[in-house]
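Consider the single chain below, provided in structure tokens and representing the form predicted alone.
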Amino acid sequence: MNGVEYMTVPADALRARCQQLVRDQGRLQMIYAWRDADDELEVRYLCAPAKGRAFEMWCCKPVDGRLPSVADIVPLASWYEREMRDLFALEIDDMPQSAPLVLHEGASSEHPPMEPAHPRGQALTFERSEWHAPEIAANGDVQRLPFGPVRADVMESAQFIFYYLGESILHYQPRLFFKHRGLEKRFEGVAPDLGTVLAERVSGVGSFAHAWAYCRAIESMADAGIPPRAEVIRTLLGELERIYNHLHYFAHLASTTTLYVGDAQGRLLEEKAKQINAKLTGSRFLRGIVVPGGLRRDLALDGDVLGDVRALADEAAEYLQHLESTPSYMDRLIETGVLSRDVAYDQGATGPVERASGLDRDLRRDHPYSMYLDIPLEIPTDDRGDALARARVRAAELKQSFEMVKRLARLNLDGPVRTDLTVPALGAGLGWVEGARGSLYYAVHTDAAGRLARVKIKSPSFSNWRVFPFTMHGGDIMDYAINEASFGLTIAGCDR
């Protein structure tokens, strides 16, 4: 398979590989399991091994339905581990954290939810059962303040429980997964075709990267290449998306620092970019545009839209110049949230994130594809890793993504953008894609139908939230707006 290496690894030698893969400075990038055709249950670790190298997939079955936990020599194994279990009823041995992660206290069902022999679209039974919050080793001054699920405006929902004295916070526990939409059980026997659709839909901010992740990973399982000319037009909408992305990011940060004109402005600038996006495609938000080999359909990159981005990108540096002399604004960014080095990168985080705390680490350069293959990029870092410095690199981002976008545009290339292909059965592939938030995954497995057997989703939210409460623990609550902002996270993307 294109840019991955598949491997069997034997239930106990799965800790000594981990270690192995952390002294030789790899990482592990996410882990799933399923029911092979033999209806077998099998573990699959995705790992890359240090740059320039190609991805390892590690297959491995588990004895007697149980494998060993390797969270305490990779920490970000953590979630995926927990989630097996509540998912697929996979026993771990020696979990560090064993409270369950996605089900919540109450749920139950007659087969695990992702095992194929729970039914596609039957929800979960629930019976009301109360959650402990953790105990907390403190005199009576410390406060407790649970906040959520149901938050204002059109937040998502999520419940933060703060413990806290005077303005410091002792401990913060995030529970997520209010919403879990079982958007990978929705993937099952459904045509590779129209999956596009289901992945368009996990995050909407992220419409076009989980689309084109998933194309990729429906084409590398195909073997199909695709027409250069629909790999410029990808290439350039995956930037467009990371700009309004990133626009919207800066207004967010505005508000919460109670810079209001900033906040409005910047709305401004997503919304301009967003209208850039629709008279190109037709959608705000790019979607109904990639499909498996290329595009649904040409568009034309004319000196229209690339005037309206050369527009754009003025009026986004004159902004982000009147954010950085605004100094109720930067006394709000700098040291707030720090993150170090070492937590981003034992507890997995990503994007923007990581390389804000100093890890040189991006998908479109250290496993490059589409037109990332023949355009050399810089990665901008800053190993702060505080607010300020995460939203420098991003304000860097969006200075290249223009960029980008005007030179790719510039290219003009002709012939088709789509090329037919054949998704064979019992196949598998694997996509990836730097979106504007993170690395993103998709898993592929059909059937012998050829149609949809198992979609595994790793997006960029699901690494960085379990990374925020990292920076939480002694900050500032009267930061904690502040902060979340400046981690750039979208609850859609766990909760998926």
The other form holds:
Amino acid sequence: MNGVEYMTVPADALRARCQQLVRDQGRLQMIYAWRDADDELEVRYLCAPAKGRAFEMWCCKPVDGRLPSVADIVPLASWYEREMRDLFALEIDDMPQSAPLVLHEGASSEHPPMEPAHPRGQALTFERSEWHAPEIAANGDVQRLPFGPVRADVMESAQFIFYYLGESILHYQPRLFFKHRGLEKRFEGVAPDLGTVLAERVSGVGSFAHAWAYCRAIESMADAGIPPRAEVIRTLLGELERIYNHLHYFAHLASTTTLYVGDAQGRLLEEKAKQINAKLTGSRFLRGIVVPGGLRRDLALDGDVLGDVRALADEAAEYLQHLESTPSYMDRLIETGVLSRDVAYDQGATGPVERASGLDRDLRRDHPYSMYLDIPLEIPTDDRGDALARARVRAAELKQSFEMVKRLARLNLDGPVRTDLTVPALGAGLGWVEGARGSLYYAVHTDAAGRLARVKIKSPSFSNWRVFPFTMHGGDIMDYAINEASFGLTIAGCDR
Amino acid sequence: MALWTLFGLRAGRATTAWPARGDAHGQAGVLGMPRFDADKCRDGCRECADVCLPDAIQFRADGEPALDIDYGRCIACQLCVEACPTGALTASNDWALGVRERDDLRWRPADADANNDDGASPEQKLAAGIRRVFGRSLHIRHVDAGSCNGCESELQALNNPFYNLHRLGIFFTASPRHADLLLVTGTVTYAMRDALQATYEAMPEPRWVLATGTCAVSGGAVGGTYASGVGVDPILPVDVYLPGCPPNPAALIHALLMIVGRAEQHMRGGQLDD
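What I would like now is the form predicted in complex with its partner chain, since the data block earlier showed the form predicted alone; can you produce it?
Every component of the complex follows; first up is the chain already shown.
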């Protein structure tokens, strides 16, 4: 059904299935728990088998409230398992890591917060308690540097603890989820159309991709087709989102390598991209456009906006060329924050990060949707795995996005941009989009009244934050900011 | 080898003359808070309230008109404009919405309020006057207390060459000890509450607080869950409220200039000055 095959997997067969998946070079994409219509807890494992084959959704019922951990087979499962334990109090046997993930120490509630028994608007009780960083058994030379959650400049909140000897980092421990807003619970009981407005606010700089993936989940549930003109505009807006994000990325990278004119120029290009977004859609973040069934209104893809895009494409190309011919910048990126192919695979890296470590995956090509069904896409990859490889993959994507926008705007199809759709009661749907930072999934369930019963959000940064610390060990303190910038991480989408 | 200095010089000046001169604020096309015309509002119709996710529009059983509109909760999603059958709610490009009193974000009939001062108390006016005389620079400590990162994206834009915030004598600083203004974004999650409080307490007096973005003003669409608060108000005293989802860079600049007494408040009773 709609690119997803649903299948029941008994709890005692789960580990064998995971082993088989790994042998077949498949990928686990997401795990989530929910309470089904019979009020039974169920855990769903979203898997991508070999390329070109439909996603598999394994539906698995815990036995006596317990499931076996699969994190020793598929390491990236660890975060999902810890999340389910925090939010649903699901017991998982033999977890390799068992510390809380999403809920901080000191947070408590009478019922697990994602269970229906916990009222939606009721706050957690929270008592500040001492958090203990891992002990490092070493002599007194090891220094410990806690950093955050309030960080310098204008940054998202998170805490990082460094253990280092001289310049060399021994251990890096990120502590995320300070920004956890309980968004998945916020969706519950909301009308499906209005859910789009919430999806736009999960991660501001991924507003469009989130809303698009959410709408695709609703559309797959309603089995609705989208008018071609709406598909063209959606795809174009998705690429515009990639453009302003990638331009921001290069400015940030120039800033961390202390290339001040390069930083300023990158920020100016990003600003121009955002102003184009505003003129086209009324929102610098491309909000308020997409809705289940198509678009909320038609957009004029006329010469004015296109002229701006063309001019920006030329400026961006020149800018990228300047960066590539700056030895001081290149010097800081080469060999910085190397992510091996194996670690990228095991820990679930996604987007430009995994493609820069030699993994050739992109949902736009491997599970195509919208205009990507018709327009072939060259997916840039690199196998060096360092900060330079990540920058080069993004540079190639940026050029391609400009070409896509020009090409899509020329199509200029006529017709409506919205179809009416009926969202079924007790329905389920999966939506996916390859955003600027990687793969993004929404699994959506409706209740008996056709309102949202469960919305699971998997943002690309949830994967890439899990991967990032693996590139730190043995690295230098002075390269940290460059490495973090080269990952292009956001925190809001990860924390939700 | 790239000659960045030459490249920069060749590009010329990118900075807008706004707000000192001209109108190049860079927000062409940006949709802001919908305007409300009570005369066109039809009794008993509640279509706007039904699509308002953050409850910025609430239906009142008694009174005239039957709607309560709170721009401090509005996320400018435009759904009410699309739902309104009579044109009582219309799309606008209104964005300079920073106010000193939370109540000024709540809509009330224009003539019901003869008090047209700038909303500042005598103490605030005196303090603003002193600031005007003794110093025009402003140092900001930003705290993300649980945002979607949209506000951060726009705050980072303030330092791009187009807005070039430094030219106005306004700077972001890493240390709360050097800061005059605490700029808070986000709904204030349970996990950020203590860190926010600690940052405020580390600041020397006099100090100001700017609740930035609808989440920080009221919690907006995503506030009030098990993990999310309902804005800065219940935790710290707020000097200026700036809703917006997110507030665009020009709105941010206006609110910052309001803090240092170099810009006037434009919104009263949920309506902009003409």
